[in-house]
Every structure is written in C-alpha cells, then in structure tokens.
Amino acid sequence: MSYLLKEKPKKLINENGLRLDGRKRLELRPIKLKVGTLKNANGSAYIEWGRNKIIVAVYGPREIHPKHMALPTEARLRCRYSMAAFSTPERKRPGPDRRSIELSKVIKEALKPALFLERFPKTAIDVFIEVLESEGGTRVASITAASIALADAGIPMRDLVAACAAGKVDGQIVLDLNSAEDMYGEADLPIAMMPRKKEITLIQMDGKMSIDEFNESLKICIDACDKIYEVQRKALIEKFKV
C-alpha cells in the first residue's frame, strides 16, 4: 500500500496503533548507509532511509573561487541541497527553489559545529546533496549522510552529526515522520546532534505542541540519534576495515 498520498486520510494511525507504513509509534524506518560511493569526490556517502534515497559528495579543503569569498581564519563550508526532478511523485521543476536554498543553509549550520574549520583558513569545503527519491525527512537524512561523507573526506571532526525528527500525528507523538505524516500531521520537530558530545546542533519546529509533548519528542529524537550514530559508525568501519 502506498502512503505517498495526495489527500488526507481519515486516520494516520489505526486502531491497532500502527501507522500507514506499518510502523509502531516510536519505530524508525530502515536505514542503510554506504561510504565512498563516488570515486571522483574527496568523500561521499549514500543513504536509504525508508524510501528516501540520497547521495552526498564532499570536495575539499580546496582553493576557493572567487578569492574574495575566502575567510582569513577558517574554511568556508558550503552546502548545496538539491532534489532531482524525478524525486517526488509529481515531477519537480529543476533548479534551486526557496525550500532547497533554506535547507542548504539549515544543513550547513547543523554540520558546522562538528568541524575543525579553523585548521584550513582561506579554503572551501563543498558538500553537494542530491535527493534521488523523497519520502519525508530528507533534511535529517541528508545531515546524517553528509556527516559521514565529511568523515570519508578526512575532514577533522569533533564528532559525527546524526539527525532525526519526531512529530505529532493524530494527537500522538511519533518518531521519524514519513511524507504523509509530515504533510498532514500537527507538528514536526527535526533535530541534529553530536551524540558522543551530547550537543544539539540543530533544532527546528513546525506546528504546535504542549511543553510535555515537546519534551517527549526531544527525548525520543535524542535516543534515535544514538541508534543512528551506531549505523554511521558501522558504515565507516565497513569502508576502512582491512
């Protein structure tokens, strides 16, 4: 059964407590990560998160052009988030739009605290994110994949960055919203964090929650980021094991 719906269903959670894709309330979608998927990039990663399919390439540190963009004390981190025209059920118009520009900035700000940019002044580190298929939650999936692509490129990091979202659907707090829940739910709370350091690098919220609902959402996101961090570590170990 497809849950990429054009109209709001009567219920997003059925009487058995199962969501449209068959998951329980606090269940993550399956996540698959692979490191080093592009030979011509300094670092790369591919993620499948549910039906999301995203590839990330990292270039740098490298000479920055134009030169006046260089920062004297650190590398300039540049992120470009893009969705392929065929990534959504209805063909997306090619090229940057307001949402992709916004998410490019959000992803950059989520990754930046984890990087030792001061070690590479007057250079650029470029992160290119291409969404091949979208099913809700591409922001957190992109951050998760971009983090290990940066590690693959050998960029010194304080910690990996893992990301996840929770939200309010049919009056209940759920983890890892799919596209229908994102579109028709009452609230969405994506976060990104450095799990070992226990530091949040991104927190956003769309919709309305009570304080208790917010606290519950934040807790289950943090717990999920710990699990996602282990998936990231295993992907990196798989790439570099002898």
The other form holds:
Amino acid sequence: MSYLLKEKPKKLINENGLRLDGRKRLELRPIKLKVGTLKNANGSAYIEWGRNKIIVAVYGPREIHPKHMALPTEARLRCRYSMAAFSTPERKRPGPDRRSIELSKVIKEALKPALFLERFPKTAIDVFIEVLESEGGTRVASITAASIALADAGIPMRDLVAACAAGKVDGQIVLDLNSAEDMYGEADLPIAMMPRKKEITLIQMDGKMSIDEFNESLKICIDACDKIYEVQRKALIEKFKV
Amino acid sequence: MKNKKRKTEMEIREIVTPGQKISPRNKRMGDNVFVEEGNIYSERMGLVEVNEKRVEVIPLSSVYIPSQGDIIVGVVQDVTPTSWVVNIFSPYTAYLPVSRAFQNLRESEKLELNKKIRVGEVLVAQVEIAGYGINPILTLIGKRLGRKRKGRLIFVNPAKVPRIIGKKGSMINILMKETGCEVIIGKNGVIIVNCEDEEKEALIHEIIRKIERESHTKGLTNRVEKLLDEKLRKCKK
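Form predicted alone already given; the form predicted in complex with the partner chain follows:
Next comes the full complex, this chain leading.
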C-alpha cells in the first residue's frame, strides 16, 4: 500500500534506478492469468497484473437484443468496462461514467480486428469486464484478459491480443506504469497488439514525449507484448492440461 | 491395420491457441483453420489433427450454428398462426412451419396449433433449411423425429457432441447397450436420456459430464466402459 500515494512523491525513481514498487525500469509487474473462472459464461478469464484484479466474461455469439442492433453481415461486438465501487482507494461511484464509457469503446476496438465477426451475422458477442481492484494500467490488463476469454469462448480469432503500457517518469522511459507513475509521471502510452504479425490495435498517449522517446516506448511495449502473449498462451493451454 | 493408423493420428494431437501456426500451405484445409501469407493457422482453441493430406482443428468449445440435415433437440418457445418458434440453444431461433410438422392437417386443426404442440414441449427435429445468417427451418417429418415427453435433458457444449457419439457411434453405443436406456443426442448439444429407472439416468448424466470434461484426452472410450461397468455392478447390488 505504501506506494499508493495521495500526494506527489519527490522522486518516482530512486538513485539506484528502482521504482516505487521496487521494479527496475523495464520490468513488468507479475502477471497471473486464469482461464474459465466463470461457469455461466461461454468464456471467461481472471487476471492479476500487479495489484490489478480483473474478471472478464464473454457471452456469445448469441441472439442480439434489441433486435434492431443486429448487423446483416457480421456479429456485433459489445464491451462493457466497469469498475467496482471498492476498486479504488476512494470509493468510486458505481455505474458507467465518462471514463468507463470511453474505455469500453477503445477496448472493443482493440479486440475487434482479431475476431472473425463475419462468421456470425445478426448475432451479438458480449464482453463484460469487471475491475475488482485497480492499480494503473487496467485497460491493457482488461484487453489481455478479454482476448483469452474470447478464445476460451471458442470464437474464431486471427490472433490473441496482448497489451501493455510504457511511459515517461522522472525523465526516464519506463515499462508498465503503476497508478502513481500514471498520475505523476510525464507521459503514458498504452498499446495493444496482435503479436504474430505485430499489428497494433490500440495506441493512446497522454502527456508529452519526444519522437525518440516515443519510439523507444513503442519498442519496449512491443517486446513486452511478446512476453505477455506467451503468458496468455500458457494460461489457455493450462486449462485443458490433463 | 486400421487400428494402427488411428493410433498414429491420435498422437499428433496437440492443443493450439488462436493464431498459432500449424503448417505451411501444402495440405488441404479442414475446419477451424485459415491461411495467411502461405501458412495455415488455427483460428480457435482446439486440438490439431494433421495427416499427410489434411489439417484440421477440433474445437474445445463452441456455440451451435445450424446446418442442413442436423438432428437437433429443441424446446418450443412460441406458437404463431403458421408455425412454431423453437429454441435450439443457438444464436439463431428456429421455425417449424405447420406443413413440416404435420402432413394432412385438417383446416379446423390449423386454427388450433397451440393444442397440437404446446409451448415448452421438447422436439427432436431435423434442420431442413439453414444458411448464412438465416433463421433455420425445422422439420418433424422423418425417422425418429417428433415430440419427446419422457426423459431428462442434459446440456453440453456443442463442440463435445462428436466425442459423446464417438467414432462411428462407439461411445453412444456403449452407453445405450450397457444401460438399456434411450439416448438421443442433438447436434446442438442437447441430449435426451430416457431410462426406466432414475438411477441409471443419473449415471448416464454423470458419465456424459465426464466425457465432456475429458473429451480431449486419450483412451476415453475404454475408461468410460470401465467406469460404466463398475457403476452398473453397484446399481445391481
């Protein structure tokens, strides 16, 4: 809890090059992924990424309601990102707000290119993302978990989607920002990609970076996504191991 | 000879994830694979089956998409003036027109369709018309089709249905022969089990759940046979 700060600390990276949670500059937080945690959903996943705890459920392809939302040539992908009231240090007012509506949209668009939606015309695929605890980087953790929940549901996909963030903190480029670094750092660059073909499906930036810094952030993010991809594949195979 | 070949095929089975490369494109493509830049990739979680000619992925989980000729088990959801609406546990709702439920129906009977087949009744039907994004049309005209009034419904993942049936019906035949029960398996993952006594019904339920859980493992048919033997002996005692 010590690094969940309400005021800006003097230094986010100490003289030994360690960050507030003791990580090195290019170190990911530990990731724990579990597939098939919910029995009622077609596919589900639970992710612990540092202190982020997120549960994802995928339903579908199923009949679409309301009926007028049906698309004649493809399935409609619907995403709902929602944070639990107890997910933040201060109570969060439950229900959709500006931020979660935006995140629902960008997560949907990050997942969509990976899916063969045209296989299931006039149907809906629903992805529900519930953040139980948050510590910065919930959107990338959500995308990572949602993509394996979709695979668990048996929905045809071109590739899994792995996601990670990089950013600039205390003038240095760091990987996988936590909440303090996100809040008091200089820039934040979340990226989602399909690692097989290195296709980027989400890129956002908040703050200021030079072009060189941006390129370096992009590179470390892509390397991290490859690592996350392996974790995802392992988690999926783990479910069916005898 | 045949048995030998089957064994080697089984050994190549490996779990793949979506987007995993399976082989270069020098083979025929089976289900659940796609081609990109001259390579064949898996598009689902599943087990790969590769032989000299063909590459295929057997999915571990899926939803039922109706296709022509499938025998399915559905539940009547609604009655309209000309047809019944049938829930077939798929993204698409099915319709059963009067003409395909009953031949030679009198005019007066057509006015009282809700008395012919009631809402909530279980049907074993065949998909007559199905296509891309089309609500399927069912038929009751055919062998072993019609209403079912007795038995227990078991819902399984449609991807596991081929395993529950087994190679050339080996698994289902064992179940039916050993217990003497009637087991109807719908392609949509709905199974009707109809036994004389409830104990056997529960036993088949348990075994189907076991098959569903372990469908991707080797030597399942033998294990099921053993378990069935053991349990049946206990039943008799």
